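Only one chain is included here, represented as structure tokens and corresponding to the form predicted alone.
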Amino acid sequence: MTGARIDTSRLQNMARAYTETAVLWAAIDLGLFTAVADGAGDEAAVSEAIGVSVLDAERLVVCCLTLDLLRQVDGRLTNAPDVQRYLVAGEPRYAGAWMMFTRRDVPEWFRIAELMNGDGEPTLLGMYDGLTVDAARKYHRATYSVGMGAGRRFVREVDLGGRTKMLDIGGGSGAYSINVVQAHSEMTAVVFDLPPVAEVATEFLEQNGVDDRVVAFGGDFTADPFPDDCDVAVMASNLPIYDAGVIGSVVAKTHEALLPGGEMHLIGEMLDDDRSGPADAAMWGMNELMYGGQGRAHTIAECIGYFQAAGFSDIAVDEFIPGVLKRVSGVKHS
């Protein structure tokens, strides 16, 4: 706005960010909210069941209280609508896991400039390079947490029926698959994904008991020749992993791989055409340089353009999960 003050507040918030992060992961480390979950109430029934001072327990508590993560409600503390519902440790969307899933790359965040143009080039699967069984075991206990209620969204959001057979590129804990096969009897999948990922796959599949109609095959989608038996594809959450050209390539093997009439969901987050947001996406294409990946944010007119490169069609774009992730979708006619 014209004549609008102009001062250093946004910039310090924004340099002081960390600290916001570093309170939630403490919260849940010490088990704050499954605490005041199971009914303690204020700064000192919080200090005896987390094992902090009270002292402590108030610093922390105030911390919660300001970023809206705890409320108090009749003078007694609560947990906010959301903590509730995915931070209280037992509960069945509990996904702590999930939150703790970047905590690891901290240390190369703050040394961005230091990692960009260093040696090496940038390889194809950056992260996934030498990827083991147990690293994939502890990636997707964390993804299958958030990973579910996808899968949930994407059944509820999507109309199958009278789809067949589904190809779930790079699908991880196999959460789309999941979900899809349990709400439509009639389907079957395949959870294409690195052979570590789907031996971990299986586990997950095992665990819902749909391995008997939901297979998962080790293979690289960037490369290897999908199924084609499939009439309904998606590639979830791994679009900023991958550049145009791989992004592309994939998209059009889907085509070409799909039964006439089959469709694609490309979900994944998103710029906006203009590159102004969301953060999420652009942090998302920023992660890649951490792992000495060729990953970058893609726009959505990007994502449309490699489907009609592939020669979709019916192309539409649908807010999948608001200001977080984007659904691109498009029909084989032929």
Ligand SMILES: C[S@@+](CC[C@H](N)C(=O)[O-])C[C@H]1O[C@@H](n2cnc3c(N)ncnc32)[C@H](O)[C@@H]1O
Second form
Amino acid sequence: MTGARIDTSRLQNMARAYTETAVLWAAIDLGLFTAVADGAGDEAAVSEAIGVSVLDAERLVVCCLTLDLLRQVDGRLTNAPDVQRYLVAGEPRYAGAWMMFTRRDVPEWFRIAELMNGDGEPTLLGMYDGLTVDAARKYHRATYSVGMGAGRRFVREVDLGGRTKMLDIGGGSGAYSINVVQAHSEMTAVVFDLPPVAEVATEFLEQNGVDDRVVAFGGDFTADPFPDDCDVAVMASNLPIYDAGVIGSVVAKTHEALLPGGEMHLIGEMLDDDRSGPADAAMWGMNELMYGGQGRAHTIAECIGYFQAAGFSDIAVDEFIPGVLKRVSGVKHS
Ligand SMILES: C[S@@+](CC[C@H](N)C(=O)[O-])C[C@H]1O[C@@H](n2cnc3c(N)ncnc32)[C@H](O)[C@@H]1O
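Next block, the form predicted in complex with the named molecule, ref. the form predicted alone:
Everything in the complex follows now, all chains and molecules, and the chain you saw is the first one.
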């Protein structure tokens, strides 16, 4: 029997994977992709446009070519399609803020062993303990830049025909609610999030002209009751922030609060049941270590279990953003 040859290359690549993050952030910091979109087609032009030496421009460009962030087409530099759409400043779908979202966590990620050997007890709210309005505004400038895309996808993929009111649990900027009421003129929504976030959500709702149909309510979903007049609930992108006890009880509380026949959607990074991937779901669970929270990665089977225990029927699992987010849904008996 012959197996694949074992060597160090996979481990070496992993040991230096931080270099990819660093190059991506440097390119964004320096405005490389915006310069290329504006016509800087070679290293000399890049050097001029972003204000670095020709040698450094070459270093950066070469790194970006090898990472397929830049491409050489007919002798000129161009952005890869995703870079062109999401990393050119001033473009409507610019998502630079999201790409920088976890940058402040970097020093702690390189202290995992020390943090695990420390003696602090994890707290329930983790990073959200003592959140200020200013910090919430900065945080949600980043989530909004990707949340609007996710909200658009939710509206495309979920049939909300006949529904009247959505509860957006941990709704952040309100991106899902904004898209839902824009697509369904008969619907209203409530963004339920921590009080500082509810203030910031109101700004996004006003900016999108939907503050007459979406309200932001300040509350803690681990402790406070939910409104009981909704027939749809969505809980998106806060799964790994909490442990099984909290997520299970929020799903149960949602079931209790929904109108008969109502539906819930839990959208998040979920592990495959054999826990062989995706790594990103596991890493979001690890992220909670940096903030002293109790969160962890949940498997798809665990999420289905929260819905079953709560009493939901018609439980289904869908790929939401392939390789990144799954969607588990269920219906409350009429
Ligand atoms: C990553 S954001 C996701 C925001 C939004 N759902 C989206 O997908 O764009 C997680 C949100 O959960 C909220 N959150 C976390 N813990 C909460 C709690 N105990 N009660 C209410 N909201 C909470 C945070 O304030 C934050 O707005």
